[in-house]
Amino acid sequence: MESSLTKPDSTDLTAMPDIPTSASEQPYDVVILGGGSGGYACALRSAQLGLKVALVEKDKVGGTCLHRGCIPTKALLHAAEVADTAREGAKFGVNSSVESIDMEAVLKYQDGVVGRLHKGLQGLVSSAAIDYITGVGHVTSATTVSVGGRVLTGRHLVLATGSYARTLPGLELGDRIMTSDQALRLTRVPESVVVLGGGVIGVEFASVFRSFGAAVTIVEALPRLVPAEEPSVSTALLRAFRKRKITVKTDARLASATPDDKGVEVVLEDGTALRAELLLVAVGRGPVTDDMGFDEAGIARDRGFVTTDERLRTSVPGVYAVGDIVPGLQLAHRGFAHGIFVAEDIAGLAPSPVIDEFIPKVTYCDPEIASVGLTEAQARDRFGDATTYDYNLGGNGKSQILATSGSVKLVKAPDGRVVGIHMIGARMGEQIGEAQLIVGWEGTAEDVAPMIHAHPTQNEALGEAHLALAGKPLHAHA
């Protein structure tokens, strides 16, 4: 996810002393708004190929998936994951037990991850020939972004000011209702979550709050959980969170949440009351792009993000929009490709668009789920008709001796091509690499079935569901 202009948590103990400002004459080739991924994976290709870069960021380069989003969030699945694997120790012969959880420790670990990172990045940026400049940036025309009084003037400028966790009417966040935000925060583990929302944000926590011993509830008021994930996922993962005891109500809204000193009371509209000692809010996050000059600039929106064509450029010439603020997939690796191809575009090097459809995306709760192109459905509104096969990971080596479930599923477009790539299972995050080429490159069953995969690996679930779909299934039914 891209930056973040909201203001700095002042719990955060991985503050580094700012970057230099350089003195440098305007114009700039670019001046970019937000030092997210896509802010600065723009700024540092533009640096690259010989531009003059301006980089605006109110808080920390890094932005939110930095330090608000993916990495901290992911540390704390790590965490979680290992406290699992202690818990359930005694079904591989160790006999191990989880004593309890120190949540002060473990975001001194997450703390630790995201302060070396962020060290990191600084270092990349004040070495490239950026001048980065901290402050809220405003639009005042197509050409110029003011900044403390300062005023920047570019030739092309680049919007990346990313997101903010929404939350919904009526709701007031404090002490007993949050977002996530707030939960990367906390200092302990509540006895009872209310997570409303079952998205990716929602069943991540939801995740990291049971295996850190929390009784969870997840509501959602769309039919299943993951919606944007193919439904056979949606249901793996709903039947694997009820094996871990995490409750799960679908087709259901919120009607109130009345906090407490002790806890939320939480009503649905169907008068189901759920009482517990947090509701995390995860219903999605929204673009940063109000109060920021934008409309008087002409650049058009719709419901708050920025309309682009297809080469992200918006409804003003010279201006370009990149990241969570673009409608479509709102994932760090996305603004970041972004950034890329947007430097490309300016220093004339005509990059090929990057396209929603062969993005990688994964969700990190327990078990995993991973995915690319099409799902089933899609592919048969698009082409008429479509095959599939699932490979159940029961048949996969590797995956038994991990002790997880889970399936493989590929979609096959009429023309032979796998449009669609969709697993859920232990580390599936992991193979979503080698799916993405394959959709990415119009690949077929055939093209994939000769490949080598290594045993055991999970990789190997790979390899033998497009031998399947191509005809010669061997650990697999035809």
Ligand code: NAI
Second form
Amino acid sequence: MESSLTKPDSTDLTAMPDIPTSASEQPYDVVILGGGSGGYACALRSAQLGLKVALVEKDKVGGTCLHRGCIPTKALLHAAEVADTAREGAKFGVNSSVESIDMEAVLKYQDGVVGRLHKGLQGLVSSAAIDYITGVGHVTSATTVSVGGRVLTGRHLVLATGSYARTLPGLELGDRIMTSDQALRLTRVPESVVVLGGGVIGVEFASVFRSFGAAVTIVEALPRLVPAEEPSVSTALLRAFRKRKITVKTDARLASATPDDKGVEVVLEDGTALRAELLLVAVGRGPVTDDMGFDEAGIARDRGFVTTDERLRTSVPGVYAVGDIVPGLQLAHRGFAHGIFVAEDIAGLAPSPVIDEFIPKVTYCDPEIASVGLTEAQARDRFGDATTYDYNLGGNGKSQILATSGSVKLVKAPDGRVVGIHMIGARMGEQIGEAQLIVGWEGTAEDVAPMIHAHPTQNEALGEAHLALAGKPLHAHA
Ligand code: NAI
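I have the form predicted alone already, so could you send the form predicted in complex with this ligand?
The complete assembly is shown below, putting the previous chain first.
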């Protein structure tokens, strides 16, 4: 079968008007380069604080998250969940099946979601007294950005240029070998896919493709899937994926990938040959920081990432960096937090720095993964010891109703604080809010145990895990 791609959506129906040239001659308090999660959050907060702000974006406000990342992929994942629900209806006594997956209709649904959010965001930006400038910006000094022949002067510059999908040397990207950018626009479900990389993007796309009926093989270089997560979560995901008939090859590295008319021949370093219609390359995202004058302005970089202190100040006074170009977690909500932080710092509000350790993470594959704080190994490294409790969703009524399995693992420091929470199971991403408060507010099991969790909810699993850790398990063993 042929796989085909639609052109990326290039119609920006509600493009915002640029400011008149004369306005660009006025000095700004803040000039922001990049209108993705970090950049637009910084612009909105700066404007709220009465700062004079210019936001420069070469494509569409919203950036990767809105147009090529979080939002469209989660729409795909929701369509995948609908397919699974239809396929597995008989398990609940509802006889149903999946007739076909109409990718054109899936894309229409996806585009509708993205389009509405984009329009809403454009409305927010244009009503917020932000000078929005479309064009490719270049840093020309510590206080200036040039865009389309104009020079914007700012007391502060904020670099928010985001990230791109990395590939590997020697791979020829096209309609057989692609990154998530192109995979989001497939107009047909491929029969078979090899996913290179078992990190966040790899497992999310593997989950979607499998739910849509493709044969899926994941090739991961490290010994386990989602290597940044708690090892027991990786094991549970592997088990769940095997049950879904997703093939997983860990400790496996790509030797070559050769596209042809019908698909792609993938050869691993151990000599294994895999044949698929499509190879999805999901080996990480790199920072977009080249060729924009950063080096010439003296802004220090390390392997492409802009180096900053904890207050997100670069090596050049007055110049900040936010979001994916700052080493650490590459998450939209981290970008939002960075953007807000910098705006408040510039306005003199002395905000508290954003600490990666307290940032919640959710991976939206089926089953979902949600975590915050330290893994057991990290806690042992830091404190010399740690106690854990692993609550099995087998004892959680709502999880049984949903026919999902999984767990909630708590990591306790020697002083009693719960310093890490690691969850896996269908829909468990929804539970991250409470988990984040417990870890962020340095709660103990004894603080959480008396909190009443509604029955029957999956949220109850968090309550039950803390009851057990406090020595008084209810629907669990001690
Ligand atoms: P990643 O860093 O999460 O995973 C890449 C994986 O590829 C790693 O496990 C790595 O060991 C593996 N790998 C690297 N080279 C390889 C090779 N030659 N052969 C086989 N495996 C190889 O990066 P990913 O998944 O591309 O995601 C990029 C970023 O986007 C991440 O920081 C992620 O957090 C973010 N993201 C977050 C989402 C979420 O929060 N739900 C969704 C999608 C992306």
